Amino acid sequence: MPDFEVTVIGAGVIGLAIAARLSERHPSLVVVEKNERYGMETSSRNSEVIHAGIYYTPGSLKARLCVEGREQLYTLCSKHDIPHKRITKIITATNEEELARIEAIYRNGITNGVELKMLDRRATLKLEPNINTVGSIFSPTTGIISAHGLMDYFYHAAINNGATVQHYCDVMGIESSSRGYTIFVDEHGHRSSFTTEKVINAAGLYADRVASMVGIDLEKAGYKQYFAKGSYFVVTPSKARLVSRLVYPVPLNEGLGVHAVLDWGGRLKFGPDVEYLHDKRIDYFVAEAKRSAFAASIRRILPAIQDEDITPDMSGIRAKIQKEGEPPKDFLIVHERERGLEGVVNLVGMDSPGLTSSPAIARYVEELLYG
């Protein structure tokens, strides 16, 4: 016998939730994260929005699992407490050329079967009278939830369940084996090793480092992941009421666009904006001189921001599989039993919608698994 049935290799909220679903099915589960608490990277940085699925393209996994996950997010919330808020969204149209781009995002909205409705500038102006506008989608399903508050609530739910979550435990290598995979870790320098019927490679920002480790060609399978670091500011308090909820630009290539967002605190802040590090170097400064340029971004939604109305806030960094200047990818979340390796369950590339989607996600790796 293995020394236990699954493995999930990462602790954010992609991998409790995965945790807290198959540990129903399997307590004998252990969650390797190898930093002091679990949520430490990716999912604490992070807009904390849940989205509504517009964006995505019809069919894709990041469509079906974001508007699956966005109910199912609510659902939990109001069950188990979780803090949210169905704050609402407004994706503004600046000009006529943009009016006719925010046309088609509609239109792709409501094939992925999200409520939506088309305002004119008149009725945009009504609910948020100090932006700029020509037209814009309302979004009544888009909220904000706490991702520590939903994370919490999965670590628990897994634990509760007879799981294991060993931090400060870096996985080092992984091998198949007789009774499964053997599993190789580092915990302050004591190497040790364990096996494992199952292995759910939920990483985050090294889940291509992990896929490799079971053999995977990163390069040729399509896994390998880059790093986008997206920052913050935060607004002055005397202007942190000039918008009411999410306001969002037209989309860009690389990302939804340097948008308003109002956090727990009651706070206005912009961001992320996008940009690669392409030494994949962990770096969570926000630079000063990125003021400018920031404020030029949120003067095009809302004018009324001076240079001097923002400060530097926070930052993430998300994995994407998209080079710099190419468009957004989809989830690979790929059950690996082509590749010979029957219970390895790869979910790369995890950026947005991955909190919002993370219920769903959840439930398509133990459909993955078990059929």
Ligand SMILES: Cc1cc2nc3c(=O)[nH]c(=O)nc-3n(C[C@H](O)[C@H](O)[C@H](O)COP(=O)(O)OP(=O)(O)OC[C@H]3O[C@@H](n4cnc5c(N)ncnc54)[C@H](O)[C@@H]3O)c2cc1C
Given for the second form:
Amino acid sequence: MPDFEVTVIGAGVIGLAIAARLSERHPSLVVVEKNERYGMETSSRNSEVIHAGIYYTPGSLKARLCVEGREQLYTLCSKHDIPHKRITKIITATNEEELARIEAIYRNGITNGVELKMLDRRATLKLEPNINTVGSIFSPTTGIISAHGLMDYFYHAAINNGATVQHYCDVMGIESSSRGYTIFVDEHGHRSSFTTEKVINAAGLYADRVASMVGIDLEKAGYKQYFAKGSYFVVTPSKARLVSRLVYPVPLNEGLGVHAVLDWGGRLKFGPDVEYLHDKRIDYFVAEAKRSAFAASIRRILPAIQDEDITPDMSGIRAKIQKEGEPPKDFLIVHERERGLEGVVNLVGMDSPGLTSSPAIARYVEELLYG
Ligand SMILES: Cc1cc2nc3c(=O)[nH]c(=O)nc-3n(C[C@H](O)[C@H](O)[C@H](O)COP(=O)(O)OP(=O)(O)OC[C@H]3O[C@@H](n4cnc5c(N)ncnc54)[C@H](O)[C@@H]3O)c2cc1C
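Given the form predicted alone, corresponding form predicted together with this ligand:
Every component of the complex follows; first up is the chain already shown.
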């Protein structure tokens, strides 16, 4: 018998959602996390938006798991008092050319099964009198959620089911063995190993590194991850009430565009931008030098914001499998049976909407492993 039936590598929102779900029927489960506490990386450095599922390619995992996850999140939040708000969202077109583009976005969202409404200029200004608009898409099911609240819920659900979450436990290597897999870990300089039947790689920014530990050629498999940092600026409190819901521009190139985010402290923030980190060095510093470019992007949708109204705030780093300038790619969630790795599931390129999709990703992983 192996030491554990299931090992989940990484205690971000995705690893924890998987642990909570699988441990209901498979309590011989351990989550190994290299940091002192769960949720200290990307899962606590994001917009905390419950996305509706508007933009993603119809039929893709992102489209399907976002729509499914969003509904599951609202149910979980109501049932377990996880802080959330169905705050709604507007995607505003600021000229005639953008109006044509939001119609395409609207049709994409409808194909994905998202409830949406097209609003003309007057109806948009009735909701958000301070924004720049010639018309918009209104999304009634977009919301915000406390990512920490959600992770606390998943963590306690897993623990209550009998699972173990081991912090300060860095996975250094994985070997296939007669009893499944041997996981080699480093706990504060102390090296040890244990055996497991199944391995779920939910290591976020390091998911490609962990995938290479089971012998996968990252380039060949398309698993190589790139880091795309997203920074935020916070608006001075006197202008924090200029919008009352999430307001997004029409996306330009990469990402959804710098948009208005309302956080749990009632602050109005704008972000995230997209900055590829070519040296893959983790650096969460938000450069003051970005201020005027940020303010210019914000003025596109909220003209009253001046350069001096915003201050550098936080940042997060997305794990992307597309290089800079390439079109967005789908989540890669693969049971590696065809590579002769029965029981190994890799989750690679888990960028947005990973938070929203987390409970649906857990359901999907369970299906891949247990049918
Ligand atoms: C700027 C930004 C904004 C975003 N906004 C949204 C949003 O509004 N809505 C939305 O739905 N999604 C959003 N996302 C995406 C979302 O945050 C991610 O999809 C999600 O948090 C990924 O979760 P994760 O569990 O895969 O990764 P992580 O939270 O990074 O967790 C991975 C864990 O694995 C651990 N780990 C790594 N390697 C090892 C190892 N060798 N051994 C042990 N442990 C290891 C890490 O320490 C980490 O704790 C955003 C992302 C960014 C960057």
